[in-house]
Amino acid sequence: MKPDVSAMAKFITYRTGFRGGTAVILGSGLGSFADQLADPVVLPYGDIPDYPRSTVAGHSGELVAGNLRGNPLIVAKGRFHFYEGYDYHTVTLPIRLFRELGVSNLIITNAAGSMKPETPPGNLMLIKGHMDCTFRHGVELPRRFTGHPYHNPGLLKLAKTAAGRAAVPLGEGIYCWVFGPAYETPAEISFFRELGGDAVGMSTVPEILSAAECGIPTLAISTLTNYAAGISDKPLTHEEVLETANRVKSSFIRLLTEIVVLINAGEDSQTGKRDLLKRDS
């Protein structure tokens, strides 16, 4: 029996008065992220009615809801992944309750490991485009996915501005996905590096497919957190990327809230950036 999605919009818009606005999911170690929302209502994924529960280090499983500089603002801390052993339709959830809840603009995180010598750990990477690199439907090579309907332009061109306002770096690049929960191989770098790829991780991918599926404008950002396999000696673990997202934490931030705010004012003024960011969707 799937989960009545409706049921757990109106348990949370009871429990949280979310009623719409911008939805953000943060990646591992970048919770801190939700502490800067003023009137913050917690509400743990245990408490949900038929929610499923985050099991990774780094993501606490939690919903809060309140606003950032007087924009409502629902933050998922913490996701779901296949190598939890969640099925597709668990991993995508969120993004249909999002959906449900009158969200009208969704950014998406995580920590991504750089498959670039020359973009280090410590960078913020705009996802431009993705690659499916499971194999999941066969063994066709992964075809690239740019712009619409997956990652909004308006949106993009809004981050690139909101990065400048608050003085962060923000590279761009080709985001690949992969299942996990092993790290890659250095082979396996190399090829995702030849088909074009700049970074690797194990979710987000299936959010922005399934956000494409339910018509919400998108945006993704990688916080590179390690080296993948093979560009760098040292060994990868999961304590090199939470303390490397702690290390970039207040340039996240930053980023992240200039981003909310610009949009919150796209869609509040008459200039037409509402409409650009709808219909690039």
Second form
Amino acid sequence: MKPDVSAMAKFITYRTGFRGGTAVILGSGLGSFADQLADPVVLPYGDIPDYPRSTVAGHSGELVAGNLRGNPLIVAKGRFHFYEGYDYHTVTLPIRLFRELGVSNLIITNAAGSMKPETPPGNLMLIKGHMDCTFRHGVELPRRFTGHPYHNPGLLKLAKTAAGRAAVPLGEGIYCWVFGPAYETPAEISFFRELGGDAVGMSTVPEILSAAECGIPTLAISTLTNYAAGISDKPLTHEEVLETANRVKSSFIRLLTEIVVLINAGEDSQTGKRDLLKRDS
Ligand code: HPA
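Having displayed the form predicted alone, please output the structure of the form predicted in complex with hypoxanthine (HPA).
Zooming out: every chain and molecule, the one shown earlier first.
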């Protein structure tokens, strides 16, 4: 039986008082952003009827609702991946839940491997486009998707302004989605680079696709936590991913905070919301 998303949303609103605003999904090791929220209400996933469980180290598995500089926010600490055995419907359930909760824009974050030697671990990358490199639909070469409806041009522009204000260096690039759970081989990475990819990771793209279907303007950001396989000689480990995420956490928090503030400043103004939804700015 499919979970009743509308009943879940009612439960969450009842428990947290959240009635719309910005949603944030925090990737591996990036959960500390949620500590910035004022008046937080924490809901462990296990308390939400029929909600899936997060099983990965570095993902704590709770929703936190609260305020950031006066702006209502709901934060998902922990997400669901295919490699945990979840299907597409389950991996994207939080997004349909956000729509039901009245979420007006979504910020997705992740930890990813850098496929470019000139962009070392520790850098943040705005996802300006993505490629589905899972081959789940067959053997066709992965296509690159940029712009509307997946990568909101207004939010991308706003994130660059926020990065300037927060004095956080922010690159941009194409994110390649793989299933995992094993890290890639060097041959796979060189193939993804030839296709035009910049970073690789095991999440985010299903959430982007689902948010587009739900009509939620979305911004996605990668923390480059390691060099992808074959880019350096160092063996790749989940510990390195968590260590780097921890190292960049203060700039990551500053950047995200500034983005949330700017999004809400825009929505308060006469034109802000229209700007965010514009297709081709
Ligand atoms: N590959 C896939 N997923 C990842 C990586 C990587 O190198 N780093 C963090 N998530």
